[in-house]
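Consider the single chain below, provided in C-alpha cells and representing the form predicted on its own.
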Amino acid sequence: MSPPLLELNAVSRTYTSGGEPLTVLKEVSLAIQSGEFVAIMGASGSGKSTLMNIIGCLDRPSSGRYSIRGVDVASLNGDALAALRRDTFGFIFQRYNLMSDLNAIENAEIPAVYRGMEKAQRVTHASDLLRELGLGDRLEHQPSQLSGGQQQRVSIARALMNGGPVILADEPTGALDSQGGKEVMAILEKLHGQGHTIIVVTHDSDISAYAHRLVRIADGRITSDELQRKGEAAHQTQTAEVEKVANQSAAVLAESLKMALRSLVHNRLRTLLTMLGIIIGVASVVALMAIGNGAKQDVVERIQAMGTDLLTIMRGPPAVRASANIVTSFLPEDLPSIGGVPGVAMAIPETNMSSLLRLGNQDLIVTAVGTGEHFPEVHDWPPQSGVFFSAEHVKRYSQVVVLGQTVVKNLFPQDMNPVGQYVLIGSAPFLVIGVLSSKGLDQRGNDMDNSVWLPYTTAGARIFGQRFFNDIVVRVKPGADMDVVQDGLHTLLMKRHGKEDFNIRNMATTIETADETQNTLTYLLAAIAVISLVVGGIGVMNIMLVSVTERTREIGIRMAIGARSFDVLFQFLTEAVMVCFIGGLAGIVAGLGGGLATSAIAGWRVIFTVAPIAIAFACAFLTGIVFGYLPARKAAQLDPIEALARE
C-alpha cells in the first residue's frame, strides 16, 4: 500500500515568547490521502493555522515527523522546501495576499515564474485559469479594482498555476460576504471533483460542512477526526501537472528585472534621490579625470614644445636652493668645450631678465633673453618673418633684436612691419631684424611669446651688466643616448670647474616627472570622486533596507508560492544593481556634459578617455552589488511565516 500523501506523526511546535516556551501544537498525528477534502476546524488560538503552516512547509515541527509521500520534510533543505511549496501546494489566503502593483494575470502567473515557465505560456495559462473562474473581463485589473470575491478568485488561480495536487485554504471566506463565500467554496468543490486534495482551515461550521472529512483541533491537540460524507472523488488521480520548463534562471531574471523597474518607477522620487549619490560620484570621476588628463597633456606639451632632446645646464649645485645666485662660473669660454662633447649637436647660452621695451611713447615689460645664434634650431622655434641674428652679430656685439608675437601685438600697430624698426631696451636702441613664430605658454604658465632675443654678448654688455650665463642649453644629436651625453657633460664641467657648481636637467626626465606628478594629482581627484561614489552606495544600501522592511509581506508571499531564498536575494540585488546601473549611465552623461561645460566656460582643456568612463561605470555597477547584497541577504533570510504576518 502506498504511503499517505501527507502524514504527521506526534508533531509538536513550540515557540519562545518573552523568554518562555509556548507549545502551540502538541503531538499531532494526522494522515491525509490524495484526493481528500479535509476541513481543519477550531477556535482562534487552537493551533489550526500553525498546523496548516507546517503542512504547507512554511514552518517546521519542533518535534515529531512530517512526511510528504513518505519523504521526511526534516531531511530537506530550504531550496527543496521551496520546490515543494511551488510544485505540490497551492495557497489560498484569507487576505488574498495579492501584489498591489500587479494586475490579475501578473498575480496569477507568479508561481510559474519560479517554476521556469516561459512568459507566453505563463500568460496563456493564467488567462485561461482566470476565465474559468469567471474573471475573463478583469484580466488587466489591479487588485484595488477588484471586489473581495474577485481578488480571492485571483488567489485561487495563483494556487492552481503550477498544477500542484494540494490546495491549502486558510479561512478562504473570512474576508468575504456570504454570497462571495459560497462562490469560493463552490470553486473548491469543483477543484476537489477534478482530483485536487483540498485542506481548508476554518472556524466556521458552514464552511467545514463542504468537506468530506472534519478534523477538530483545540488547545493544540486533535480532538476528533471523522468523515462527514463520502466523497466520490476522494481518491481520484490528481489533475496533470503543468509541464516544467528547464530555463528557470531566465524566468527569474526576467521577473527580477521587471519587478526592479516597476519598483523604481513606483517610487520615482525616492529612486531619484537614491541615484543622486551614484550620479554625482560617476560624474565626478568622469569629469575630474578628463580635466586632470587635459591639464597633464597641457603641461607635457608645453615642456615638449621646448624640445625633448635637450639638456639644460644650470648654475648652482644640485638640490641646493637659490645657489645659482652666488655661482658665476658659466662663461663664454665653456661653450666650445661643451660643443665638443660626443653626442652634442649644438649648445647655446641663455640669460633671462625682465626689461622695459619702448617703441615711441609706448612701453612694455618683456623678458629679454641673451642667447646664441643657434637658438631657433635648438628650440625648434623658427622666425615667422625676418631673420634670427647670426654668429657675426654675436661676435660684433651688434645691437639687433628678435621679437616674440605677444610683443608685436601689444606694441606695434597692425599695419606696421616690425622688421626694420628701432626699439629701446632700457636706454639702448636695437634694430628689429625678425619676429619668431608663436610658441604659447611654458610649463609654468608664462607667455613665452612675450620675450625678445639678443646676442648674448650684446645683452651682457648693454642690458644685464654681466658676462656669465644663467643656463646653457644643449641639443643632443639624433640617435645619441641622452644619459651618456649627460654623463659626458658632467665629467667635462667637473674637470673645468673643479667642483660641482652646476646641475644638469634632462628634458626627457622632466617630462616623465611632470607626467607622474600630473598622474598623481589626477588619481587624487579620482579618489575624491570615488569617495562620493561610496557615499552614494551607502545611500543605496539604506534605501534598499527600507525597501525590504516595507515589502516584507511581499517577500513572505513570494516564498509561500515557491520562491527560493536565492530568488528573493536575486530580486532585491537586481533592484540595487538597477539603481546603480541607471545612475551610472546618468552619471556618465552628466560627467561628459560637466567636462564640456567646464571647457567652454573656464577654457580648460578636457580629454575624455574610455578607461576612466569604463572604470567609473564598473564601480557604480559593483557598488550596486556590494551595497545591495546586505539588504538582499536580509530579505532572503526572512522567515516566511513572520514575513506573512507583517502588515
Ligand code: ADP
Contents of the next structure:
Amino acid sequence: MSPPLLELNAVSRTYTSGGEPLTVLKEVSLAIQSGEFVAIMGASGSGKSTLMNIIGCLDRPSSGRYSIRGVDVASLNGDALAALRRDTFGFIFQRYNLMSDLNAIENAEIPAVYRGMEKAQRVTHASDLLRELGLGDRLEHQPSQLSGGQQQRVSIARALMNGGPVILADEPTGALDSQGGKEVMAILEKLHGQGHTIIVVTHDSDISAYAHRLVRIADGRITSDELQRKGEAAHQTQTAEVEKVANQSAAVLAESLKMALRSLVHNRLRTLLTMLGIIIGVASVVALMAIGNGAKQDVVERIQAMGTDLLTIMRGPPAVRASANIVTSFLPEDLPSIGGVPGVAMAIPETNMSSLLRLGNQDLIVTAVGTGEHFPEVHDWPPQSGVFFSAEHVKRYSQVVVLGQTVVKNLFPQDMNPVGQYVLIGSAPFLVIGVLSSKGLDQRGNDMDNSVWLPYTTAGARIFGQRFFNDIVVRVKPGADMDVVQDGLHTLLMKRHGKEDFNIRNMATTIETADETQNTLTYLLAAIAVISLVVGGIGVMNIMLVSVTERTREIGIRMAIGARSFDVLFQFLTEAVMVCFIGGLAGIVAGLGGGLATSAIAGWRVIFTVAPIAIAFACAFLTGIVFGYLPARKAAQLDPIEALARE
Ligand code: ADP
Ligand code: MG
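Switching conditions: you have the form predicted on its own, so give me the form predicted together with the ligand.
So here's everything in the complex, that chain up top.
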C-alpha cells in the first residue's frame, strides 16, 4: 500500500522564543489520506494553527516525524519546502492575507508567478478561477473594494492557482458573517467533490459539520478522531497538474521588476529622496570629470601653444629650486655654442621681471622680457603690427620695445597707434617698434599678453641690472630627436660651467607633468564623487531596510504561497537596483546639464567622455546590488511564520 498523503508521527512543537519553553503540540500522530475532508476542531489556543503550519510546511516540528507521501520533511531543504507550499498546498487564511495594492487577478496569480507560468496564461487561468468562484465582475477590484466573503474567494482562487491538491484552511470563515461562511464552506465542499484534499481548522461546530472526518484537539493533544460521514472519503486525487513552464526565472524577473516599480511609485517621495544620493553622486562624477578634463585640455593646449619642439634650459640644478637665484652663469657667451649643438635651430635667452611701464601719466605693471631677435620664430608668435627687434638692435643696446596686446589695450587710447610712441620702463625711455599678436594665458593662468619684449642687452644693462639670464629657450630643428639634442646641450653646458647648475625641461615632459597634476586633481574630484555615491548607497540600504520591516507581512504571505527565499531576495534586490538604475540615469542627465551650465555660466571648458559616464553608471548599479543585498537577504531569511504573525 502506498504511504498516506500526510503523516504525523509523535510530532511536538515547542516555542522557545519567549523565556520559558512552551510546548504547544504534544506528540501528535495523525495520518491523512488523499481526498479526505478533515476538520480540526479545538478551543482557541489549543494548537490548531501550530499544527496547520507544520502540515503546510511553514513550520517544522521540534520533535517527531512528519512525512508527505512517505518523504520526511526534515530531509527537505528550504527550496523543496517552498515548492511544496507552491504546488501541493493551497493556503486559505482567516484574514484572507491578500496584497492590498494588487487587484483580484493579480492576487490570485502570484503562486503561478513563482511557478514560472507565462503572463497571458496566468491571467487567463486566474480569471477563470475567479469566474468559477462568482467573481466574474470583480476581476480588477482591489481587496479594499471587495466584501470579506469576496476577498476570501479571491484567496481560494489563489490557493487553487497551481492546482492546490491539498487545501489548508485555517478558520476560513472566522472573519465572515454566517452567509459568507456558508458560501465559503460550499466552495470547499465542491472542491472536495472535485478531488481536492481539504483540511479545515475551526472552533465552530457548524463549520466542522461539513467535513467527513473530525479531529478534536485540546491543549496540544488529539482527543478524538472520527469519521462523521462515510463513503465519500476515498476520492481519486485529481492531479490538475498545471503545465510546468521552463522559463521560471524570466517570469520571476518580469514580476520582480513590476513589483519593484509598483513599490517605488507607491512611495514616490521616499523613492525620490533615496535616489537623490545616487543622483548627486553620479551627477558629480559626470560633471566634475568633464570639468577636470576641460581644464586639463586647456593646460595642455596652452603649453602646446608655446611650441612643442622647445627645450628650456633653466638656472639651478635639477630638483634644487631654491638655489636657482644664486646661479649667475647663464651668460651671452653661452649662446653661440648652444646654437652650435647639432639639432638646435635657434637659441634665445629669456629673463622675465615685473617692471613699471609708463605712458604719459599712466602706469602699468608688466612683465618685461629680455630676449633675442628670434623670439617670434621660437614661439610661433608673430608681430601684429610693426616689427620685432633685430640682431642689430640687440648688438647696439637699442632702447626699443615690442608690446603685448594687453599692454596696448590698457595703456593706449583706441585710436592711437602705439608704434612710434615712446614709453618709460623704469626711468629709461624706449621706442615702441611693434606689437605682438595675442597669445592668451600660459599654463599657470598668467596673461602672456601683459608683457613687453626688449633686447636682452638693453634690458640687462638698463632695467634688470644683471648680465646673466634666467632661462635659455632652444628651438629644435624639425625632425631632430629631442632627447639627443637635450643630451648634447647637457654635455656642452657641463663642459662650459663645470657643474650641473642648470636643468633642461622639454615641452613633452612639461605637458606630462601638467597632465599628471591635472589627473591628480581629477582623481580627487572622482574620489569625492565616489564618496557621495557610497553615501547614496547607504541611503538606499537604509530605506530598503525600512521597506523590508514595513513589508514583513507581505513577505510572509509570499513565502506561504510558494515564494522561495531566492524569489524574495531577488524581489528586494531588484527594487534596490532599480532605485540606483533610475537614479543613475537621472544623475547622468543632471551631470550633463550641470556640466553644460557650468560651462555656460563660468565660461569653463567642459569635455564629456564616455568612460566616466559609464563608470559612474556602473558604480550606481553596483551600489544597488551591494547595498541592496543586506536588506534583501534580511527579507529572504525571515521566518514565514513570524512574518505572517506580524501586523
Ligand atoms: P490556535 O490556533 O488553536 O488558537 P495556536 O496554535 O495559534 O492556537 O497557538 C497555540 C499556543 O501557542 C498559544 O498558547 C499561543 O500563545 C502559543 N504560540 C503560538 N505561536 C507562538 C510563538 N511564535 N511563540 C510562542 N508561543 C506561541
Ligand atoms: Mg489559530
